[in-house]
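Only one chain is included here, represented as C-alpha cells and corresponding to the form predicted alone.
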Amino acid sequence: MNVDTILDNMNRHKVRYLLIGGMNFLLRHRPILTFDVDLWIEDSEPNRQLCHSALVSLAAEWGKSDADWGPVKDKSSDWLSVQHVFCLTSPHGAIDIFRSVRGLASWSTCFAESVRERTAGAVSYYGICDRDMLACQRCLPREHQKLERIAALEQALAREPRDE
C-alpha cells in the first residue's frame, strides 16, 4: 500500500477529505496493520467530482456488484452519489470513501477539529482528531470495536490539557 501516493493525489486534486480509520491511527499513534485508506469526503457535488478525478488518476476500480466492477473512469460522473460508503481497489492500495460517518457531527465540524499532519514521506493530510476517532470506535458494534485503539485514544486524550 502506498498511502503517500493516495493522499498526494487527493491533495493535488484539491479534494476536501479527512483521513479516518486505521491509517489515521497508524500515522498518528501506533504502528498497526491496516489494509486500506479510509477517507471521509465533504459531501458536495463539486467535491465528489474532484474526488472522482483523483480516483481516476489513481486507476481506482469500483462497482455495485461483481458484474458492474470496473475502472471509475468508465463510471458516470455522479457514481459517488449512489451510496454512502464505497470500497475501491487501486494499484496503490484499497481505498474506502465515506460520504458520512456514523457517530460523528458534520464533516465541517469534524474538519474544524481535525489535525494537520504529515506522513513519513512528508505528504500533508488532515486527520480526524483523537476525540472523533474515539467516538467512531465507541459507535461500532461491540464485536467490531478495537479495544487497544480505544485504550490508546483514551490515554492520549487524558494527556491533553483541559480547557478551564
Given for the second form:
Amino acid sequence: MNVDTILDNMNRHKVRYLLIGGMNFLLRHRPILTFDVDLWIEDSEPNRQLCHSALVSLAAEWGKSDADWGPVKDKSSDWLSVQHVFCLTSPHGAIDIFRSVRGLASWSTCFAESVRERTAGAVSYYGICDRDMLACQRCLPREHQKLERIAALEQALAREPRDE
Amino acid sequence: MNNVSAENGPDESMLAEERKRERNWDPAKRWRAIQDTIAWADLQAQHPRNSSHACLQAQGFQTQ
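Swap state to the form predicted together with its partner chain from the form predicted alone:
Next comes the full complex, and the chain you just saw is listed first.
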C-alpha cells in the first residue's frame, strides 16, 4: 500500500516526523478527499539527513526549480535546508515535507501531545492530536477553513474526558 | 522562519511548490498514485465507501 510504504520508510529510517493534514484526519476521524501525505519533521540537521535518506529510498523527486527537478538521490544532502516546505512526487504518492507549521507550537511540544496510531496495514505513525489539528484549521483565513473537519474535531474534543 | 500551512492555506510558497510538483509529475504516474491512494484510504475505513453503512453515515452528516 502506497501511504503505508511512505510511513514505513520514515519509521525505518528513524525520521522524527508527525503526520499532519488531511491524511492524519482521514486515519483518525472520517474519510475525506486527500492525495498527499503531509509530514512535519523535526527541524534539525541530523533529522533532515535521516529524512533525506528515507526520501531517497522512496525514489522521491523534487527540484528547486522546474529545470532542477529530479530524483532527490542526486541532490546535495543539504537540500532540505534551502526552504520551509517541499512538495515531492514518489511512486507511492505525493509527499509534502514541512519544517514548520503555522498555528502550532514547537515540533517537540506537538510531539509530546501527539497520538501514536497504526494504519489498517499495521504501520505505526505519530500524528498531531485533535487539538493541534483544530489549531491548524483555526489559524487559516475563513475562506480556506474546512468546516466539516472543524466540526468533526470539535465533536471529538467534546467527547474527550476532561482533566480535573 | 516563515511558518507554512499544511492545510492548503493561501501561503504563496506552498502554492508555488504545489504548482511546481503538478508541472513535473508525469500524468500517468500521477493518475496511478491517486488511484492507489484512494484504494489505500478505502482500506482504512471500517466500512467500505459503497456499503450501506457508509452511505447512511455520510447522508446523516450532510443533513445535520
